[in-house]
Amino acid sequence: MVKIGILGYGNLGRGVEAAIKKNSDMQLVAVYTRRDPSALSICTEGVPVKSTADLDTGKEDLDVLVICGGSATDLPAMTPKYAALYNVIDSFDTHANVPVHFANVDKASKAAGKIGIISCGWDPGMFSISRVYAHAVLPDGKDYTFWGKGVSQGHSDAVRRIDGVLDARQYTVPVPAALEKVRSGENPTLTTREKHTRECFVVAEEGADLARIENEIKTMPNYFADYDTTVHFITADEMKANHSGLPHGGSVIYSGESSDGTRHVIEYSLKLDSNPEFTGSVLIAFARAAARLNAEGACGAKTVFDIAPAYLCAQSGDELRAHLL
């Protein structure tokens, strides 16, 4: 059994928590939170809810720690942290960041003799593997990704920490013309633009200053900067009313070429019912890998590039051979 901790307890938690349930060589341990760890109930049964002080001893009886926290402000801090106390990962999806995070987390899991795998989700994480997988067969050629429409938790997150913001979700939008050219071989150039259209329905503070907060979302970089955005004030009734679900999903195009004239499209796709869950579902998978690699001896930090498939399975190398070959 893989002893599986989970730092955090909002809806990447839950996720994590429902997927280890589907796994039968994984064990829920405990729950970690900076909350009172009395006032909050968990869906698990028998399992403990404890206080990040207890992880802070680097005592937990833990294969994997599962660092549920926001990319924006917690994960760079935490993963480093408990890297080096623990074999951990996480989620972090602020492209434009991955190096620096990794090299922080290599460094503190390295000197702990532990495993860090970062970026482990749907993007980054599956759509970066069929990125790389569909360069690597076709070198002469250009990969598009589209997001959406659906749920972003990064980017809602981000919203959500706006001084006066109570509540936020931030839609990703596919540009249809924009998904029709790629599809059809044309290899366009897209801006980031041209690509994506952003929506956000927030709930604010009474009172607060909605110009500035608009101001705020629409000028983020890394997150909105570059995207057409709009925003939308809403009540928490109509919140709860039209906007509970998150679901997600998107496509990574590849379109090259193996010779002159021969052109070959490939394309990944996902539609998404729980972007939590799914993202909860893929760092249970890479979570096995990484008590897997430890138990090996190896250390420092990993991204979804640096495992083998076989390491992600329940399965033995007979049965994948014989069933998935």
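What we label the rigid core is the largest C-alpha set whose atoms superpose within 1.5 Å from one form to the other. Computed from a predicted structure; not experimentally measured. Residue numbers count along the first chain shown, from 1. First, how it differs from the form predicted in complex with another copy of the chain.
Shown in the overlay between these two forms, fitted on the rigid core, is a CA shift at Ser71 smaller than 2 Å. With the core held fixed between these two forms, Tyr223 has its Cα displaced by at least 2 Å. The two forms, fitted on the rigid core, differ between these two forms by less than 2 Å at the CA of Ala84.
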Given for the second form:
There are 2 protein chains.
Amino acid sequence: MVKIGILGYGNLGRGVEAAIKKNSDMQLVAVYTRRDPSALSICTEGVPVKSTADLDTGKEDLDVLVICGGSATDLPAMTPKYAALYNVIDSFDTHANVPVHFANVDKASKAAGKIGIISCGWDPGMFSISRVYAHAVLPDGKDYTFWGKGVSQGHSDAVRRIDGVLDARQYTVPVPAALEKVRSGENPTLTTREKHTRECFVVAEEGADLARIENEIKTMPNYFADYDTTVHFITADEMKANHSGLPHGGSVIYSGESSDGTRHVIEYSLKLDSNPEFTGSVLIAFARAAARLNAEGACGAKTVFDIAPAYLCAQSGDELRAHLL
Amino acid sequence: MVKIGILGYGNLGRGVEAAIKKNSDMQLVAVYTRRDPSALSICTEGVPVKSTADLDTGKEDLDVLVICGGSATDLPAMTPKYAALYNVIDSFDTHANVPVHFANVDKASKAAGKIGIISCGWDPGMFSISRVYAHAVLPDGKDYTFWGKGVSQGHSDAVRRIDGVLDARQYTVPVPAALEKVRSGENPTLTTREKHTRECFVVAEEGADLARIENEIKTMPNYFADYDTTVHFITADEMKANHSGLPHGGSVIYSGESSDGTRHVIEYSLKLDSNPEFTGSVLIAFARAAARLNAEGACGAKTVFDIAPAYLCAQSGDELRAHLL
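Follow the form predicted alone with the form predicted in complex with another copy of the chain, if you could.
Below is the entire complex, every chain and molecule, led by the chain shown above.
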């Protein structure tokens, strides 16, 4: 059994917990929280909720600690800290800061003789893998990533911070015409606005100035100003009934030539009922690899690029070759 | 530079040759043939055509030998033979015989301290990789593979062997309704007939009994009897104008649950202008990995499951993390 600890019990932590239940070789040992452990109850019966102070001792009996924190401030501190004590894995997704985060985790985990896998989920994660395979096979080509239709939690939060907004859900939607162009293999140049639209569902306070809210959303820099955005005002009941899930997905489409005029299109796509549960499932598959690699003596920081597919599966090499090759 | 030899110069050998031209770190050293080398001229200028007798000496200056032979009789003999002398790679695709072939190559390449990668292309190959990742991430699910629309060379050959047939091209076509069902996530049970149809274009001898030919095709065991098959008789000119390419492709679709009722659909699909050129491109990416793994001291038989994606790319780990993660 691979003994797993979960640090942080938000949507992602619960997604990891769900994934463990689907893998018979995985065992949840404890959930660790920065809050008061006695105030947190978890889905899995008989598993203790502990304080991060217990983790800090370095004495917890874990094969892998799955760190479920935010990329802005949690993971840059937490992953290197715990990489010095345990095999760790995170879903760090601030692209520009990957080199620094990788270096910090690498230093800590190498010194400790542990494995630290960073940036593991679907993007970065499965989408990254798809990009690398495509570039490797057809170096003369171009990749496109489309996200959605799905809920962007960051954009939903941004709308919720607007004065007069009680609740909000933002869907990122790929533009069908852009998808078609890319799938046809013509390798178009596409602006941000041409690739995705944004659709917001907003519950406003009674008497709020809806025109002002809509304008504040549509003109918000970084989040919405570069996109065509639609805003729908709905009731709290409609929000609960129709927008309580966290579906997501998207496609990586690669088009490249093997010789002049001979073109191939590769597409990897995901349709996910639950973004955090799928991300949790990816984390658990790579947690298995972390435990195995470390048992073989490997240490240091890794990404999804550094791990052979066979390490992710519970089955033996013989079984994989017989049934999945 | 990775020094590549190509053994066999049919469609696949020429596909490998094309792929080498698209990879600036790859160099074609020689093409080896069992025929008279002086009778063979190849596309790349300045590269010698040699006899397989030269290979047999074990003295050729190659990093990797790409073996482009048939799976029925060529590869079972050739890959283990040359695995004892060089790093080798093949596209062995007789599924039932993979365990024996793997064991034979493993024994030879381990004894020689070389790497032997088998069953590398798109199926087995990229499709296999897609199946393994999906099963690893969502163990509670099911995979479906659809082939086409594309030319099956084995089925085309089978039709050509019928009395009165001058030329033939067979397209394998996925059934749209089956694709839709699988994409919807309902995990249907599908018969062979429900998944694919077969479409044949046939040039018959003048005066041949077309009804007999059509009947022989449609009732041919293993190849056609289990499918709904359409037969079109065309002229040699039409064949040349409309069916001279070898396009292919298909999809691996996986549908699985991360918790009860929470479903995710993963799809990997290929649309290929040229089956042999794409297969050649995959072989060259994995040939790079073979050379690197052997330079690190690894030996023995490998499949696509055993090789981390980063080994396939010319770029460094830093570059991959910065641009493709």
